[in-house]
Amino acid sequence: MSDAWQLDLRSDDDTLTVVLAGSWRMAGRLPGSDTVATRLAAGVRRVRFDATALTDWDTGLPSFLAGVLKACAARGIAVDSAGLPAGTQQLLTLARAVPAQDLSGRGGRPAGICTQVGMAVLDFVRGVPAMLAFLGEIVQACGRLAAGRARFRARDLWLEIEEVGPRALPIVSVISFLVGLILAYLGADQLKLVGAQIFIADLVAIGMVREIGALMTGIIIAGRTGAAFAAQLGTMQVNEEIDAYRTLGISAIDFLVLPRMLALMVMVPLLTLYAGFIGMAAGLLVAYAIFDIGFFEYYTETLRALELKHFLVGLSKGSVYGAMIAFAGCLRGMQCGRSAAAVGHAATSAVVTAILLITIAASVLTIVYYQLGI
């Protein structure tokens, strides 16, 4: 039993000396830190350690000491750890250097709604300078592209176009068809009150081509592609691949961001046009099957309602939304931290930022086009 752990507490005026002796290993059923905490009376101002008789130890000793230090910190008692082994002091220093985990929203007390809104606004305001700086870099990259000096592989651009466009057709088709059905039913429910069901064609055609097709496509692509861009660039950030590009003198904006932005600006307008036609087909199905409107009547009314300006408005909005999605996804990816959790946060933040930018852009463009009479 001579090698068993030994703990002796000696009080001297305002100092409590913790004497550690023997073998302090986990297998020896070490005492808890509350053994020392109960001796931290009101008169104790300082705690010191004496480990001269300590024979050997493992992680059980730092665990015990961490509890003692925590109890001392809670009572405002000074600690002198000079008498501990050097290895133990280093482990305790590392343990204190790790910040406490934020458990708010998990196991901790959740913040109030006002606090959450305030923190979100402050985070957005703090991020504005970084967003403007990133936007400036993209504008410079576009200038280099116009001058023929941008450095990226054409194959990467075509791969991004394939990923953004053709592979997004199934989800865009399903959502656009369902939105067209909903729009036709809602419009018909009101139009039948005045016997004007034929104007379902006008409502669906103008709504899908001009507004809803671009907006729904933008939201779909934001959730599908914007998050993917953030995750891809975030993973490259974690693996230090982007740092390697900079070391080699290759602009990450040219090589990684520019192809993604060009792909979205080209394909989102085309997907918007496609979504408009799918929505009109859904409206035709409702009008023909439910409200006894003939195919030729619906087709003629659709041609009468649609003008070139409606297509141009929808295509311009799709192009703007594509640029917003690429900007948000690449921005959050380039800002990603160096951990797996940071990659997930970047993907989530990219979707939220993209949808927010799309909503703002939709409002501004709608007002501008209305004031211009387009």
Second form
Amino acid sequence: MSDAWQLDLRSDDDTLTVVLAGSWRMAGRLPGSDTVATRLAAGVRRVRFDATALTDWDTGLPSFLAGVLKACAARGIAVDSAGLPAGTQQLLTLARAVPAQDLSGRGGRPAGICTQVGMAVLDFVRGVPAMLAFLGEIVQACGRLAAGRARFRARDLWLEIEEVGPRALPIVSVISFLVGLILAYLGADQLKLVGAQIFIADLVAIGMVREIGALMTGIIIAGRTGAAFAAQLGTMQVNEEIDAYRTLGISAIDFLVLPRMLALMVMVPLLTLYAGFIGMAAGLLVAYAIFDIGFFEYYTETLRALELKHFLVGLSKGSVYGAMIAFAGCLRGMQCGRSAAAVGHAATSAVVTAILLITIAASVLTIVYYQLGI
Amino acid sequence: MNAIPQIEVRELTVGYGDHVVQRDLNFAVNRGEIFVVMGGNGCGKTTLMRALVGLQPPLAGRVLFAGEDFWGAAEEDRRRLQRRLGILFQGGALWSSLTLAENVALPLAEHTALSAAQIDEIVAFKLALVGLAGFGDFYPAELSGGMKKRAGLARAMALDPEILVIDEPSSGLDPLTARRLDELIVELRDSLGTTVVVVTHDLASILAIGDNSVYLDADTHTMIATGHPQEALRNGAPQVRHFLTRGNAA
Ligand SMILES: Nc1ncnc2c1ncn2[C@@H]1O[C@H](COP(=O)(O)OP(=O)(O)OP(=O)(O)O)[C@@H](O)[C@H]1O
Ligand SMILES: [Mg+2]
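So the form predicted on its own is up there; where is the form predicted in complex with the partner chain?
Below is the whole assembly, all chains and molecules, this chain first.
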């Protein structure tokens, strides 16, 4: 047991004798079969084994031997395995009982970095039609919903609303408070130079309500809920639940995607509004405590700055971002493969897609609203 | 027996991308027949089933339901044809967010005009048929593997489909429950005239209930028509007898 493995290769004109001795256990860092294979080149016709000095072994030995046998077979060298312990011979026979399948067209060599980048880009481009098809299905489902023919259970909608809304309040509060704080500091520092610190109120109010409230909420919900949607639908895909919907003629889009979409389109704007108020409260705190601006002064300045249109802009953005998150989450979930790894990939990919879509939408909407003078 | 077979498969090739799993499949399933698709692990039984029930387009060939080409049909027609099928997936595929009763009730609520009370009665009856009376309020995650299988069958039977396609009814079931399930399948066929396609490698069940069968060979990637399983056991092709006797017949 204690003595380590020993491997000795003895050439005797055209016969190579593989002498195995000592303890061949996996714990002992066994040699690879290539140590033998390299010796097979020079005129060897026959391989024999001598295991008389072998003390004990585990499956590490047959694994090594299988490699040797394969190398011999590839070179057309005859093998006399009579010298091997009976147990290893049995295991080797068992391992040969089901020949390796020819699965050409699978796997292959790992591609170089350029190829991988190229493939990734191509995959993305090829993904666009699928995205559009999914969008089309959702639009159709919305049409059915408007006509009162789409069916999903109200309970699902309420569950999603609860999951997206109240449960997201703590994280949305914390983040929008801190962002409001940052905004106020940043603004105050600059405005101090021109002695116009009171305009912190305008900056924070308009900034939070119009842009940042929606953007922050969107990103939080993308990470929180978008990923959850993808994981839920992905797991259903793995369990063949989605197939079961399809074969029973029940639209998975109506049943699974619509409630999630609606929940987000309703709740993200509300959270946006809430984030705006929390951000303004943070701005007030900074202005009052650090920059010596009066409470009522700040309040009236905020009221003066805010107009209804700012709220409408914020709400509309929230709704669009909500739709984007639900779209990305459900799309990646429905496209999920049939394994645990695929579910993880779907969740990651949902967040990335959602944030990408949100950022694009944010830019487009900001430009459009500016051009329209809203 | 009807002149046109209920299901007909012609020159069907199934697989994934370039990887052909089974090719040149040809068989017909008559009305009211229990048709067994057998074969070893990984020979493509589930893959064939997915092509039969319209979940995965075949690489080539046709599937006809009562003479109507499934994969060549328009989306709308395909959905109509699919409605004739009840499917039990290998893993049960129960909807995890719904209770058992809701799982069975959903297809009924979706495709019939029954009242809620009537649906409840039908659901209770179907669950009782598969031996799950009283489990209506359980969620799938609260059931054992075998119970999920039976619940899946209750859902597949919900709409009294003309054709029942069952992937491995008895895997994960104890011998007695497996036998009860076999009896249930035969009973459904006898009483309602349901055509049943059973994908299985459970020998006892193949020999007990099969009227006709095919064997999918993993090595040659094609099928061997085997006829009645009992007959195949006596004078079938060597591979098939090998399979049906757990490798004891030469
Ligand atoms: N999604 C997939 N992509 C690629 N190949 C697959 C996929 N699913 C299955 N296969 C391959 O198809 C072949 C047949 O698989 P299938 O699931 O149809 O076998 P089966 O006969 O149902 O086996 P079992 O009795 O174990 O259920 C296998 O070789 C498998 O590797
Ligand atoms: Mg299978």
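Residue numbers count along the first chain shown, from 1. For the two forms, the rigid core is made up of the largest set of C-alpha atoms that agree within 1.5 Å on superposition. As the structure is a computational prediction, the values presented were derived from the model and not from experiment.
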item	value
Large Cα shift (2 Å or above) at residue 135 between these two forms, core-fitted	no
Large Cα shift (2 Å or above) at residue 118 between these two forms, core-fitted	yes
Core-aligned C-alpha movement of residue 365 between these two forms reaching 2 Å	no
Displacement in Å of the C-alpha of residue 36 between these two forms, rigid core kept as reference	7.0
